[in-house]
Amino acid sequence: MRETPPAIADHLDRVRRANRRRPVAVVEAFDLTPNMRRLVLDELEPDTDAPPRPAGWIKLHLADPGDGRRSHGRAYTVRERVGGRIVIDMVRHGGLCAGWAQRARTGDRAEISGVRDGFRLDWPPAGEVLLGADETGLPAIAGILAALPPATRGTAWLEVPEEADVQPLDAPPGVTIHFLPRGAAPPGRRLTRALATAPLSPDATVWVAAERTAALDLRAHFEARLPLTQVRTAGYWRTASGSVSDDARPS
């Protein structure tokens, strides 16, 4: 029998690893801001302590409630591993896990899988960063941002539903953030414009993480700007009769 090449077998166990289910239990669920909520989660059956590269992300997996030998997975963006607990903000919206989240106490059980790669871009960056999120993407973006070499230079722009939703970020003294509270204008306008807008150094590394046609159209912008391997564009959500509806990254 042929042997796996030694690259392709350790492809292959991470993959594995990646999609094994492990026991979670919730420590705390708030409300970090109007529509964010927080959840720690202790991991009861850790597969690492190693924290996950930025924007690293798990799958929520729930009972479907109509069904409980079925169960469904959401994504979301992992905002800190420490101690064998996780850090998760979850947008709060209409669907399985986020009505969870809303209804979750201390001692509550789960499963998640994962923690998977989200930054898939040279890490850390060579040059700027010009980093963009919607409330979904904000999660990955503060981990982004914590994670940067201190002498990092750029700019993120992250629109939010309300004022009441900015919230504090670490990040490098050289990188600006912009908030962008939109009120009533409809999901990533108000981002696609300031991105769209934002000066764009030729060696800048861009990241955007928003609602699917957002992306899209943010996509097309920059890849008809910059090479290919300096710029990620992520759909991590879209508008369904102008709701939001359940994560549906990635994408």
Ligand SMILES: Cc1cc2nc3c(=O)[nH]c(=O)nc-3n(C[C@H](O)[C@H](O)[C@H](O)COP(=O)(O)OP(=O)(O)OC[C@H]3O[C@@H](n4cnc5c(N)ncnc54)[C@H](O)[C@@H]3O)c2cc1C
Second form
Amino acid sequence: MRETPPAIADHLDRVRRANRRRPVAVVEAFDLTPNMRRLVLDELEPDTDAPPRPAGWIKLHLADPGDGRRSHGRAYTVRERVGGRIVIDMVRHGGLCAGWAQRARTGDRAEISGVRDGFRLDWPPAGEVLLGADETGLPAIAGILAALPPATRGTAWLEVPEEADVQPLDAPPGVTIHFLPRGAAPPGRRLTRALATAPLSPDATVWVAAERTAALDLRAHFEARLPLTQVRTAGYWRTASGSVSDDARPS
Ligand SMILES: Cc1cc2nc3c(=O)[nH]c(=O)nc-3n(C[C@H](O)[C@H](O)[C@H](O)COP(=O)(O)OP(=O)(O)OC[C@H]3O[C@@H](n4cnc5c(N)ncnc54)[C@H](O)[C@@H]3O)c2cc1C
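Let's see the other form, the form predicted in complex with this ligand, since the form predicted alone is already up.
Below is the whole assembly, all chains and molecules, this chain first.
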């Protein structure tokens, strides 16, 4: 039998480690802002693998409420990871994981896998940064801003459900942060408009995480204007209808 080449064997080993499920226990669960719940999880089988770039994420695996033998995995950004503990900030809505977070009490158990790489562009960014996210991408942007070299210049746009969801974020002094409370607007509309009309330097690195349709629209917008190696947009969730209204789209 032919041997697997070392590069492929390494890759397969990384995938296997990233998929390995490990138990966690809830240490703390509390509301950070009206629409965001923070969970501190004890890694009961600590794993020292850590992606080299910010915005790393885990999968949280929970049993199916109807059929305890099946489980579902959802992605959550690691907001902080210190001393065998992982902090995740979970948007409060009606989903399986969101509901679990709402009811979570100290000692509750779940499983996670990862941490997986999140930023997936050259790090640190060579030129200006243009960052954008809704509340699901806020933990990732917080991590990116905190990790940027102090001389970095640029802008971050963050759409949040309401004014009270604004959080203080550490960032280099040359990076301006704008919060966009959504109010009654559809998810993604304010973020899409702000990013599509923001000044764009040719050396900019663009990183976006948002509702799927908004992310796809912004991908088309930025990939038409910058080299693909400078753009990363990710759909972090989808509305039940799967779309935002057409007038949210960049022209
Ligand atoms: C790489 C990555 C990192 C992510 N990091 C985070 C994070 O740090 N914090 C975080 O909160 N989310 C994060 N997300 C998004 C999260 O994985 C999804 O929102 C996920 O669907 C939530 O799972 P659930 O079981 O609660 O809801 P699901 O069972 O998946 O969905 C149930 C219903 O809720 C709706 N729904 C799902 N998400 C939302 C939402 N955010 N707002 C309103 N309605 C929603 C769906 O349309 C569906 O109708 C991340 C996603 C990715 C891909």
